[in-house]
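As structure tokens, one chain now follows by itself in the form predicted on its own.
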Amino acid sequence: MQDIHKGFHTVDQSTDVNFLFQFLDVADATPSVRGYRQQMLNLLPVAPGQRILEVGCGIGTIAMQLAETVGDSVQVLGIDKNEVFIREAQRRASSRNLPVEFQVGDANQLDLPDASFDVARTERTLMYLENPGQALDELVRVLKPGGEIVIFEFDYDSTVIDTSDRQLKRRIVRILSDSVPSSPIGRQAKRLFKERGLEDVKVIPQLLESNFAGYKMVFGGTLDKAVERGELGADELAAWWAELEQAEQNGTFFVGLLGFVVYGRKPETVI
């Protein structure tokens, strides 16, 4: 089973590319993700005429939605850290003629100018990076004064599950947290705005549900990963996938993953 968080590490060394494009339309596809992006454009509503940037823009999805909003000008940029990401988010934007280019790039050294965006954008992409501080600076010096700046981003350790071996639970939590660089960051991203300037900051918590495929396609590589590693046995882990497809085929599976919708303005003038 493929690792999934460790193939958006290493997009462009993977063997199946297309299983993560597979993966990412899926999950464009879920309530529950169009749930959190909607709250996301209540709180941050775009506009013709707007330039926005979206750093881990993956295959461009949001980016074209965006573009369809923001007039006929070249005004939204999508960057990514993954070429095969970028060429794919090329191709599918190729033949649609909107407003929108997309580029390789670093969210912790964004070759942009400063001042250049009224609105930057980024989601499920701050967890994967091992100072993602550093990339909200790079994100808030692109700001125009006045840009506007949403994310979304998961808190892994609050991941909640119904299951009836609490122990293994909190191991297998664990186990998946640290599997990320930076799982943290969804309760973190409040006090990072505030740190770096950042006014009238609002957090929208969201908890986003699975059922029992999606759970297992998401963290089933990771958990084989801690298997491998002796981290986790394989009669425990065989147990945990037992209990929770019964679960599922009984009606009574619950997984919950927390996450924050969470939005910040720079200010008009440096003090």
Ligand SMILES: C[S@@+](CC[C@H](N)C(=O)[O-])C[C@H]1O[C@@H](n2cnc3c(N)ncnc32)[C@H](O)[C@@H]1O
Contents of the next structure:
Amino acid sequence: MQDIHKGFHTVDQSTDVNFLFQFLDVADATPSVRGYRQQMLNLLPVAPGQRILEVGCGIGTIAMQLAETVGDSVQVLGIDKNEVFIREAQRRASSRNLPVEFQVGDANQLDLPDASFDVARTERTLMYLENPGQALDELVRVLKPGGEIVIFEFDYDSTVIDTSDRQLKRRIVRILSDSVPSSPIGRQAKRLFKERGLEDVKVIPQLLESNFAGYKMVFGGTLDKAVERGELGADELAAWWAELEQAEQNGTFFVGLLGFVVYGRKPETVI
Ligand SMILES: C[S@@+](CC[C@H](N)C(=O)[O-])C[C@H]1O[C@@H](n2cnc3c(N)ncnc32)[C@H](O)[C@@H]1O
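Would you generate the structure of this protein in the form predicted in complex with the ligand, following the form predicted on its own above?
Shown next: the complete complex, the earlier chain at its head.
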């Protein structure tokens, strides 16, 4: 099974990119992802005339939706480190005549001028960075004075799962959390925003309920790798999946992933 988390750090020759595209498409369609995206839009609606930056844009779904919302009067730029995603986003946008552009770029060092965007957004990307504060510095740098930022990030340590073996559950949550460099980013974001002088900071927690198939698709490959490394017994993992699968069949499966939508505004004047 593909280790999705690895794929979102760096796509290399061992990565099944079609699986990643499919994963992102499935995620785009889930009610919980649509729910937090609506919260992002409630906090920071798209307005005519804006220049919008989407960092870690993946296959470009949100960048295209934002471009579509206000039509020609916005300009959206999607940036992603992995060229395969940018090529796929460009392919999908090519027939749609939208005011959207996609470029390869690194969130840690944006090749963009200071104070050039009205809105900066990022979703489920800062957790893959070793130093998310550096990426936030970059997002703030490229915002115009008075520009606004909104992000969504998980906090994997806080995942809730209804299983009988609480010790095994804690170990599995820790393994999954440790598989990404900055998994506590969700809880840190308020502080990181305030440390960067952002104003009117708002934090909206979101519990994203997953179904069994989605949960296994996202985390199964990472847990297989933990078995290969000897961090988890093959029998333990088999028992874990068997219990969750049984719960699914009984209609009682429950997994909730905690995440946060966080908003802030760059001051009009720097004191
Ligand atoms: C889980 S995907 C989320 C994609 C998209 N934001 C979405 O919500 O569908 C994480 C994205 O972050 C990108 N990424 C990882 N590290 C990055 C970096 N240093 N700079 C820019 N993008 C990065 C990955 O290539 C991937 O597209």
